[in-house]
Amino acid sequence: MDRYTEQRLFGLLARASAALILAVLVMVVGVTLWRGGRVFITDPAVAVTPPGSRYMLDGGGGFLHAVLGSIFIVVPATVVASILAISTAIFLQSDYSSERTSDVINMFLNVLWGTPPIVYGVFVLTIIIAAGAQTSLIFGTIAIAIFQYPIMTRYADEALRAAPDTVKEASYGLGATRFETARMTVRAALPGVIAGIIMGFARGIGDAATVLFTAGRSTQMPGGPFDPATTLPILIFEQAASFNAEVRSHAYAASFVLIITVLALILVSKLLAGKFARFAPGGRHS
């Protein structure tokens, strides 16, 4: 094969690969919206109706319990995880830790980042059993927060690192303490930090493996933090292969809700990043 043919061939292959991946994306989103959309046309209230008494068998009622479960589990988890993540990221900057310390912590963060979510699920369940408690909403929250923590920390750390040193210098130059300076740096890095929190939220709301054995797989409306609950991904996971078409259709509708939520979150994160970029002296990054 002569070198110009090779050059054309691989140029074509590169284009084809990108096209294939985009085509798959369009297909995944399309199929989800189409199948879920049809369910919503016949039963518009399915996402805001509480489940019937024999929900898993006949699909009576709707899946409001999973919608609420997702919100009650993921929102608090995101709040806890983002506070921890931002704090860790601040500590990782040179004002608080030596390069050696931050290298060690980063190594552990990387391991946590690569840890399969199912391991977090098993870990939290082990704790539940050891504590003699039962699977419930609060443990789902804990599991999701653990899962989100390394993701958000990485985003926040990257954002803080990218913030220009001049902000720090200016702040210290005015006699600010480390903490006051850190707050200023976070402000300068806000677009990246916020994008990280939203991405963490999106990952948390979409994950099933962490909450599968920790939140309780309930088929009723969530009661309190110590009652079993369920989330949209769990609902989809359990109902997608059901033999009952009615039950299966709820999985499609739930996927519709989930994918719209995730797409909206990405959109919001991009818009917010643009909006907050005004505070970032280095312009927008990421």
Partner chain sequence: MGTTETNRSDGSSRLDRRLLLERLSSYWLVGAGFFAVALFGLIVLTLVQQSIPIVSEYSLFQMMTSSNWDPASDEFGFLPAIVGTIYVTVLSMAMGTPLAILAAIYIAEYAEGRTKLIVSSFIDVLAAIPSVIFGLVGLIVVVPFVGDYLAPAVGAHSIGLGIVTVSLVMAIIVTPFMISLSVESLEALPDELRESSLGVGATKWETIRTVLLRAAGPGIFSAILLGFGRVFGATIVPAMLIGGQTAIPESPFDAGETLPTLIVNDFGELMSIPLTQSALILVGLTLLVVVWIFNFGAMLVRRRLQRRWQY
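Since the one above is the form predicted together with its partner chain, can you give the form predicted alone too?
The next block holds one chain only.
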């Protein structure tokens, strides 16, 4: 086989792979939006209605408790994880740590990123048992924050490394301290940092395994940080296997909410990346 034939064959395989992935994506998103959208057409308030007393049996009420559970768990976790991630990413730069130290820490971060989410859940569950506590919203937040941390840190680290060296050189040349220089570097890397935070949020709000062992499952509205709570992925997991068609339809409606949320986060990340690109040297200016 000559090299031109190989090139044509490779191009054909690449286009076929891209078409297959796009077709699967369209099917998954399309079916979910179609099935879930029909539920919202017949019952527009299903996502903002508290569940009934027999919700998991007859589908009475809505899944507001799962929506609030997801928000109350993932938003605080994202705030905590983003602060820790940005701080760690700054430490990994050459101003604060040696190349060997940075490589070792990055190796562990890559391992953590590749660790299945359920392992984080079991880890926090072990702490819950050792402390004699019960599954609750606060432990779900801790587990999600641990899960998000390596994702956000790797994004932030790569964004800071990609920042132009001229930012540091100019900052030090003006007599700035390491902390002031780090602030300027973070501003120059904001698009990548924000992308990492939004990616971590999207991964956290769509994860069920981590929360399953730590936040518990409940059909009640979230009462406090030490009460059990449920999230949208756990709700989908439980309802999808129900014998009741009405309950199963709510699983599609919850999936609809999750997909719309993730698509909205992707759009927001693009908009924010463009907005904050003006802080980077050579970026767009409004």
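Rigid core (definition): largest C-alpha set, two forms, superposition within 1.5 Å. Small disclaimer: the values here were computed from a predicted structure and weren't measured. Residue numbers count along the first chain shown, from 1.
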### Query
Can a Cα shift of no less than 2 Å be assigned to L22 between these two forms, given superposition on the rigid core?
no
### Query
Core aligned, does the CA of A264 move at least 2 Å between these two forms?
no
#### Entry: Shift in Å of the C-alpha at L9 between these two forms after core superposition
4.0
